[in-house]
Amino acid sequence: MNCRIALPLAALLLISSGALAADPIEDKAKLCAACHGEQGIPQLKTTPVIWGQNAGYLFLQLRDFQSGARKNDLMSPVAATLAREDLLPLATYFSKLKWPNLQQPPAPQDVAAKALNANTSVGCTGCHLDHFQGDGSTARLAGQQHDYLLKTMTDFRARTRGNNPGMSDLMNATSPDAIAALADYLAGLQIDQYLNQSQ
């Protein structure tokens, strides 16, 4: 079933049944599995992976969904029907999950080195470090879904995504052509074993 009919039909059966407070957060996270991925590989192109995703920074989403502060017609409803108390746990138990491979290509050479000079000159590692792997409330972009990083550089540029006005400075500071080359550079890092090593 398609995500955008199963998600917000999953959410209105949990609320009318009252089972979204009852059970616990591994059944609550059976929901988002409908636009996610039961395997942590979503259906579509622009929804992001949170398997493996930070838990500060997944919280912080939720929250934001939750507030309005960002707004997702999909995300927007179903954030609503969470209890405060279950944004933290849930954003833990996605976070230890195992980061899917989505067999997403390296950047070609001279991609990979036009989104390096962007980095240069806009400092993404300056957040999200140095192997773009994030931490804490900071998004871990390598090996995320490809479009769903063009879309979300592209929507702080145009500032339709508004709950981090430092990201659409930074945005607004990078061209459209950089833009598309961070999004190929990030998409087809493969940083897991390095990760693994190092910790």
Ligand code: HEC
The other form holds:
Amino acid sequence: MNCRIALPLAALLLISSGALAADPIEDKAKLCAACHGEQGIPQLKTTPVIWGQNAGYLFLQLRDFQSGARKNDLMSPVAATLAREDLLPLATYFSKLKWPNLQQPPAPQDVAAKALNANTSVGCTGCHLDHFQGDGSTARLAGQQHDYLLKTMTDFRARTRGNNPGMSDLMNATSPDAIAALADYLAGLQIDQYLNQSQ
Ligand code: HEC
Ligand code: HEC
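Mind pulling up the form predicted in complex with the named molecule next to the form predicted alone we just looked at?
Starting with the chain above, the whole complex follows.
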């Protein structure tokens, strides 16, 4: 007899304690999975990996999408719905997840040579660091989605991505041919062995 009352009550308690224990940032981050992927592998080739990306960089991009300094038909409307005080916690949350291996092939030798040539003349690794892992507010490029890398470097060059004029100047000092080689080379880099595991 008592069970009929006791069971629903227990269920109710479970549900409400679950709701209280839930991490609100983790809940908000679920919205991002629709495009950036359940396991960190984005749905579309032109959507970037954000799992394991550097926290300062992620924060600045969210801020720039929100202010309109960076624009994108898919991402800008999402950024507009976010509370300003959630940007840093979201950036920190995603930076702590493990960068996914997209299994992109290493660039053929002649393409890699062309990319490294562009690196020598522009000095990408001076800012993005030796393994293109970036740091702080500078993006990790190694193992990023190929088509996204190509698109965003082309956007910087055309200044349709206008949130970092310095990167736009550098891309204008780089030929479209070299940009294509850089996208192939960077997408195919596997750098897990160079990163300390706390990342
Ligand atoms: C409707 C699809 C969609 C959803 C949902 C979405 N994003 Fe994005 N996001 C994109 C696309 C597409 C880009 C690339 C924009 C571009 O090409 O400039 C992007 C770019 C970004 C970037 C910049 C990354 C870089 O390497 O420059 C960050 C940071 C980001 N999103 C965070 C988030 C967060 C956090 C959420 C959830 C609150 C989210 N996104 C939800 C589609 C989405
Ligand atoms: C003077 C420092 C500097 C140099 C040199 C530099 N970068 Fe960057 N790069 C940055 C910074 C800072 C950002 C982040 C810009 C922002 O906040 O939007 C960036 C962003 C990028 C992005 C966007 C990453 C993303 O997830 O959207 C790509 C791709 C990139 N750089 C490629 C390169 C390549 C390739 C070279 C060399 C040809 C290069 N960069 C040289 C500082 C530099």
